[in-house]
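Presented below, as structure tokens, is a lone chain in the form predicted on its own.
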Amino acid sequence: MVQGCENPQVDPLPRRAPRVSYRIADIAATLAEPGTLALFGFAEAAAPGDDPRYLQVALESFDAPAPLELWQVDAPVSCGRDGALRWSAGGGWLFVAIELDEREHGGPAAAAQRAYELLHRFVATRGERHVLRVWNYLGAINQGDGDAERYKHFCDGRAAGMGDFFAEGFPAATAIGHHGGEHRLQVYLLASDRAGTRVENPRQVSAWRYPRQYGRTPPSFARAMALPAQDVLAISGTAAVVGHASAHQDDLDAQLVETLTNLETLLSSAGMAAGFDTHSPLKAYVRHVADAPRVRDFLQQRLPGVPVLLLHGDICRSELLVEIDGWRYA
């Protein structure tokens, strides 16, 4: 246990999902707040000591200063480290993260396999064993042709490492390419002591059923996950994909429209009312720096008041220019 990671000052309330928000704040002060389960930075900043709840994500924010992403729960939080893993838990919720250097593990496939083996092994020891949501960030995601593409190697390794990790069904997930060190792999997850409900998009082929043209191993994720709390949807990385094919190549505006259509379809599939609001934070990953102002303007017009964290990241298909994920709170 790391000193300072246990906070008894929060009185547990009826089960609620972690509250996710973006804010401009001091890292140390935010970690000291009651119920802080995890905190993410998107700009280079001084590390806040050795607190396992803080992760410096290898993605650059288009906003200056860059906001922090905060997860908070209505319960005391404990945290610690287990080898390469960092973790925190409270109120039936579990955050676990791992960062590996691919060069120390034999490349992208072997590093992904090792990451998922370690995550699986750790989560299996916990009461919060139901993995609901996973984020994967790797460098140079589109480098290589055909089956030699780094993302496809990652998918191979992930499948080899997960074993029966997701025997009850795949979690919601995101996989994005960062522009930091090419060999840096980051994976983190949210798990619970209760299972969620998987949600698929009828406009899209389920990712694990993609045809062979997308690689030896299809991606392993659900389109969204309804959390085991009232009316909260964790939304996977969503882009301009219809059926299994990418749509509107080289047309940013059309891809954005198609992406929002897919997001609204997910809300409908989950039985939720249409639209996003000020309590439903989203992330928009933008491939080209020059496109960021247009993406920001589009989302402000179409989703007024919705918190959107705009990040520089490569989408897992090279023809896709933007991807959106996030949370929908009723």
Given for the second form:
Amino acid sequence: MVQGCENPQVDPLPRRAPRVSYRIADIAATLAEPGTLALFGFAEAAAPGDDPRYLQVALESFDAPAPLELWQVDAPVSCGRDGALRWSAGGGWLFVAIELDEREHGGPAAAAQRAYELLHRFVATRGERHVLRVWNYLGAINQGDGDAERYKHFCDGRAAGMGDFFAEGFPAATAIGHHGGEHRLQVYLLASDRAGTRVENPRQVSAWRYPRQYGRTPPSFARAMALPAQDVLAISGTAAVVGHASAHQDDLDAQLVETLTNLETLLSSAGMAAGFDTHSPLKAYVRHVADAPRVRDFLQQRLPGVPVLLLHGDICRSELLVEIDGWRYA
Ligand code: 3EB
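The form predicted in complex with 3-(2-carboxyethyl)benzoic acid is what I want next, because the block you gave corresponds to the form predicted on its own; please supply it.
All chains and molecules follow, beginning with the one already shown.
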């Protein structure tokens, strides 16, 4: 137990999904609010404290000041550390995060393998054993050609480390390149004491069935996950991929249009009403700094009122300029 967390109690059934929001706020004050399960600062945020619920994500925000991302539950929250892992839990929901230095583990594949082994081992000790959503942030993601690209090594290590972690099916996921030090691997997840429902996109080949040209080990993720609570969809990193191919090389606007079509298709595939709203926070990962204003304008026009956090990140295929993930609450 760590100072600042409340005492654990008998977990009630998960009636409500964690509420995800962005806000400009003080880190300590937000951690002190009841029900704070996790809090994320982005690269330039204030120095992190030692609360295991706070994670400094190595991605730069295009907003100044950078908002925090907050996950809140309707229950008391307990938290702690276990070696390199930090975790928090409440209301049937579990947050776990790990950061490894690849140099201490023999490179990107070995670090990813170790991260997934440690996450698996820890989650297996918990009642919240259904992993619904995973975020992966690594440095220099597109460095190296063909099978030698660092993202491909990450995919190899992730698959090697997961064992039977996702025997019931892959979680929804994001994998993005950060610019906060080539050797830093950050992985965090949301799990629950109930299983979610996987959602695929009929316009896209499922990632785990990608053909060999995209790497030795196909990426292991579902396109989206309907949470075991009300009507909430956790949406994986979504880009201008049609079938298995990247569409609209070098055309930012066309990639954005295709990405929004993929997002709408996912909503419909999940049986949800069309459109995003003020309660559906999204993140847009933008490869080139110079593209950020255009991405912001485009999303403000097409998705008015939708909270969008704009982050500087590299998409795992070098021809993709932008990727969007996030949440849709019914
Ligand atoms: C794509 O559609 C884009 O490796 O976990 C998106 C989301 C992508 C997650 C991952 C990769 C991952 O294939 C890339």
